[in-house]
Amino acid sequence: MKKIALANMNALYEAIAKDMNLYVPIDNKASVNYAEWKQGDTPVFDKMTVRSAKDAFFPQCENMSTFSRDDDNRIIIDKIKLTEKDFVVMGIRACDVKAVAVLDKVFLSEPVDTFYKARRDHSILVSLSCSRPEETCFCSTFGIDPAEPKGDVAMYIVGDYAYFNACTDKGEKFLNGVSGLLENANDTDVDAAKAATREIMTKLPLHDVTTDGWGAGVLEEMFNRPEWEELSSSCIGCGTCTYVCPTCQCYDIRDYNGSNGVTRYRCWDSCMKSDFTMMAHGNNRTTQLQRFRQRFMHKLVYSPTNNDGEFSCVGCGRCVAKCPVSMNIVKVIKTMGGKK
């Protein structure tokens, strides 16, 4: 266990951005969101992200290859270099540490996304330690701990000092390197923080919600159910809450044909929409319960039975803070199953 006192950080800052890129929270005045930090700011560390570090590794937007041709009319193909500089992502929550463990999932396995696996070999995660968990909050609904967040470095901020715990080898390279900066600490230093995040978890209004009922082996009792109609009335297929869950990973791929040829790119997308996955014949979820249905089927349902039990929800609390009309995950588990 490593510490260094809060005064000192922007050493820290400094020291980790001479050789790689440091996102950190900002607060930008409108919302408080990673970005790339610089001389001058001042990372924000008791509040809640809008967007999780999800972008970090799957970005909302990306180019993936061009397409133009050459003086004989021949097409030319070039590809995006593939990131190469190792960067750190400094500040995230253990619901969305383990938001990245669905995501590796997804994206590591067979066919491997290129695009995404080189962004996880050069990326250092330094998670946190929540002293502050939002209203919103119930991970521990899905077996996460908020006080021990893991990730390849974990952080706790307790009184004047922020400690440092490396969890893999990654991490234990990473402190080495900025090891001038930091001082020894003992682990008991940070016991009575994580046992009051604890006990703030126990006090939190979704505290009671569990997955009872749930889970992999019930997806036709769960597909038919009446109340699908009643939920999915209320929803307006907006997608916000797609856009802020930090495992979500449907994306779209198109092309722009600009001046200088043609840019392939992939962007997020939501199975909200009417568009999604629009084919040939045109969509096979015609209505809004079928798009309804879909999202928490797959969180719920879906992931853990493909999954050995893990579901595809860490309960961070973004879409139930963002709906704009409060119609969200927890309202559709104690609705159907999963309340004590």
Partner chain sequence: MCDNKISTNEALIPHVAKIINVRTQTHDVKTFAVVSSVDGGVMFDHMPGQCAMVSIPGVGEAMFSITSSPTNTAFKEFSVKRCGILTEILHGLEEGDEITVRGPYGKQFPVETDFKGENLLFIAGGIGIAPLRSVINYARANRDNYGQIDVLYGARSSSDLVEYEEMTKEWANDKNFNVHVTIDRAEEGWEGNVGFVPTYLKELAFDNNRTAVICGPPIMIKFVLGGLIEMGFNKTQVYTTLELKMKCGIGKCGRCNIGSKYVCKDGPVFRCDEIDELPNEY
The other form holds:
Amino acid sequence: MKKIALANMNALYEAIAKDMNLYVPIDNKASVNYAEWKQGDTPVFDKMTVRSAKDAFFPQCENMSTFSRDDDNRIIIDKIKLTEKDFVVMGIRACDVKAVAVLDKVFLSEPVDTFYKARRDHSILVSLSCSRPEETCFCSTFGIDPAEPKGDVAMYIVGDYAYFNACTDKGEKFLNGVSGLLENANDTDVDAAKAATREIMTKLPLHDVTTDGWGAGVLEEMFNRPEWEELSSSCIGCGTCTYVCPTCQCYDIRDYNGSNGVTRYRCWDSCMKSDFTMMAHGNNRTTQLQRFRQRFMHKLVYSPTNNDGEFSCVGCGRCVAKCPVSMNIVKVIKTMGGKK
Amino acid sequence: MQGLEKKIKDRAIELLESGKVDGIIGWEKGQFIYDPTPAVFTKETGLDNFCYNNFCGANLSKYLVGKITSDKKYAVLLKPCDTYSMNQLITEHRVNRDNIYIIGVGCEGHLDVEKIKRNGISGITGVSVDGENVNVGTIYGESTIAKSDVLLGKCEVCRGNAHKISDELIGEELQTPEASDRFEMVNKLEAMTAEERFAFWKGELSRCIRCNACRNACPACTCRVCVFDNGRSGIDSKANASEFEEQMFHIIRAFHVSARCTDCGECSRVCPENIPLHLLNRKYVKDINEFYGEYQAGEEADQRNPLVNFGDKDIDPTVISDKEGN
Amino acid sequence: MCDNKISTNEALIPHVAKIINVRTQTHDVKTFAVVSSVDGGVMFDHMPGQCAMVSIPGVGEAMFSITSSPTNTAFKEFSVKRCGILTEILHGLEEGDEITVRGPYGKQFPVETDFKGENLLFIAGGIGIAPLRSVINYARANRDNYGQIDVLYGARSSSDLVEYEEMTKEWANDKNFNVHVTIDRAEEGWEGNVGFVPTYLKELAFDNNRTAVICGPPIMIKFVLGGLIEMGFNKTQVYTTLELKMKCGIGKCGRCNIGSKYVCKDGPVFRCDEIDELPNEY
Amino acid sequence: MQEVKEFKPNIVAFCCNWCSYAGADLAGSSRLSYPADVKIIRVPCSGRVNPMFILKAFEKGADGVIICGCHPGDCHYNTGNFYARRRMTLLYSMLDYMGIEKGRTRVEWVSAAEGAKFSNVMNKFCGDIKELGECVKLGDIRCKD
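Can I have the other form now, the form predicted in complex with its partner chain, not the form predicted on its own?
Everything in the complex follows now, all chains and molecules, and the chain you saw is the first one.
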């Protein structure tokens, strides 16, 4: 384990940003979000970001190809160049690290999504051990330990120091690159802080949420539960929950018809929106109940069915905090399934 | 507030039991003190989970739009400011007044949990209002903040405790917070140079994630299919694919509700990125007041709004194009 | 037969295709024959039942079943019914115009496994003949692998029949091959059967010693399936293809997800007992 | 060496069918010149112009958008331009509020008999836009070279 005094962190950011892009949580006075570090920025590590770290690998909007026509009206396709520059995302909490693994399963399974893969290959995840979990956190429900966040390098902020522990070869290499700034530290230096975090977790209001009753094999039962109607009645059909979710990965492919040809891009989409499944001849989910149910069934039933029981919710609590009408996954889990 | 909650609950049970209404649209307890969910209470569900506390800022009038074809009668709980939206919906025939029973509930200003959190408070377990102060209990200890610092944006410019439409009132005697000038920020922006204003809006709107919460929560946005969802409109879009699409979305969103916007502040309240969207709507309100005379949408039902009206001496758009200064 | 190990970058980047022939089938259905614009080839190999994404850049992209048989190595065909923005503009294209195509996507009909040695019964309504035509022509080209083949096809009127010529002039002349055509309402000059497909199916009284493949409007599928069960068919003997909104075609964009299945990847061909396991959202 | 190109503005003019479009016609048949940079879009009435049209024009690369209609009181449909006047006042005010140069948008009332006015209006507007230069604030980034 290595450490650096918090007072010297700026030197570390400078060293990293010299030949890589560095993304850190920045407070812009209205919300905290990941942004590229620039000289003078002070990252905030004690607040949850509004948007998750998925933006770094699966941005809200990315161009895929461009189409133009030559003089004979023949179509010319130009591919978009993939990411080639290494980048570091620093301050990802355990829940988001797990979320990246969930996304990996989708995008890195055959056929591989090369846009996503290029970003993953060029990324270094510097995770952050939680010290102040929020009341909306329920990652322990999904077996995540917020004190041990993993990633390529795990970061612990304790007292006046930031401690780093490499978890992968990539992480090792990264730490070696900035070793001039780091001092040696004992692995045990962060044990007390870890224990304190785990202690807090047991006191959180949502610590008793369990996934009992959910998972693979309950498709028919859960799908037909009458509670969906009441739960979905307050949903206003916006996409907030899906867009702040670190594991939601649905996207749309659209063409933009500009004056210099056509750009085909993909952008996030939300199953909560009315036109998600709209086809020229009809829509197979016409009510908000169906769309609402789709989102939660996907996270809590379909996903475990396809991925050896793994839920596609990591308990980060973003949707709990941000839903305009406070109708969130915790309510759904509790209403139809588990509470100890 | 607790006494009021009990009063409303008792009355709601009475209304349901007597069969006067089939459902009550109110707020249901959430996971925490600060996240009540709008919900429909019926005889079957009972009112055990009903709540009315300092975090019931949501404007419930929009939920009646979906009930227009229903033959059931619903009672709806409306705070003074929400009644403006109700009047506007009645004016536009977006709700069926005959099937609505409006209970005006008293209000002493609602709190914004985002603002509490912005004060560096996390792990909130309880919030109580004590006169001018708000006591916040968290897993990390207690804190006290001034109530005026954590009021919802819309409550800072409260229009008073008068319900503009109601069938009965409960707790109307509560004192609403004192209001500051609602055009203060608009004036401030207008006094800036064009470059400063552009930078301001670019900074704010670049955070937009196009979740459409502002649109979907807005009681004036009641189109069956929004132009931004309509594949045939040519401008449907799901993401801000460029720097401009989010501006276009927000200009049009605000424009489409201009003169119908009651300035209820829901757009800003629901924004996950805390973009001050109401400043767009409020600019239209201010312009309409200045150009065509004072007008408050939803002041009463069946008003004719200034954009479906005209005068032959109206000012010309060239006044804007040729305006002196920045 | 086809290499599924394509990466998304490649999979999402289409081939440029040239329309070499447009056949007007009915007032709202046209069949487009396309080849690669680069080398005049078929761009990719496919199997019956698989689909491809057809696009006009700047307009949109949509999934269509490949109606030509894999045994046709000269070109690929798509039968397109005019019903939306993209199809409207597609219908305005002519020979020589270019579109883009990517694919193939989805699961095929089990023509090399479960269908082998079986008697086949194809039941289609309207444009539903498009995916089945691929199987039918594949079966005709490998005639010895299959037993008796029956095609039951219906449409609203005689002018709504797709591929009627091929059906009556080519298929019907094959050995052990019967074509039964019906239209919904009687009309002058029509000598064939009149009535809905499910009704005609019962009149024809097929025995259950065959594998049935259905494609058509959802309401027809529902009643035909009911009819087949009544006639003693087992759900494992009946196949159909589903249609849902699709964008990526490779099971990632989440649009065609119903239950734990992605129609673009796990379908569009489903055996009817598999469909029973899906929530009723298609 | 890079060639310095003269800035040729893209100007979109929404002209009402009954007055301003006829005005443009008259300008043409009277051999009054106006810049070729102006692309006229004929609309049935200035009241038909949706604020979206204007924003869309800017998004697609317009540097200035002008709306021409009948003089207030002379609308073929009696009141169309009265409504347009209020709408455009509000929209332009909003664009100004968002920091978009206010000279990029304009409304002018041109009757069918005012060929000379049409030509003057367009010449002036074109000159104004040339002074303002390319519209970078509202254009879509994907449209630019």
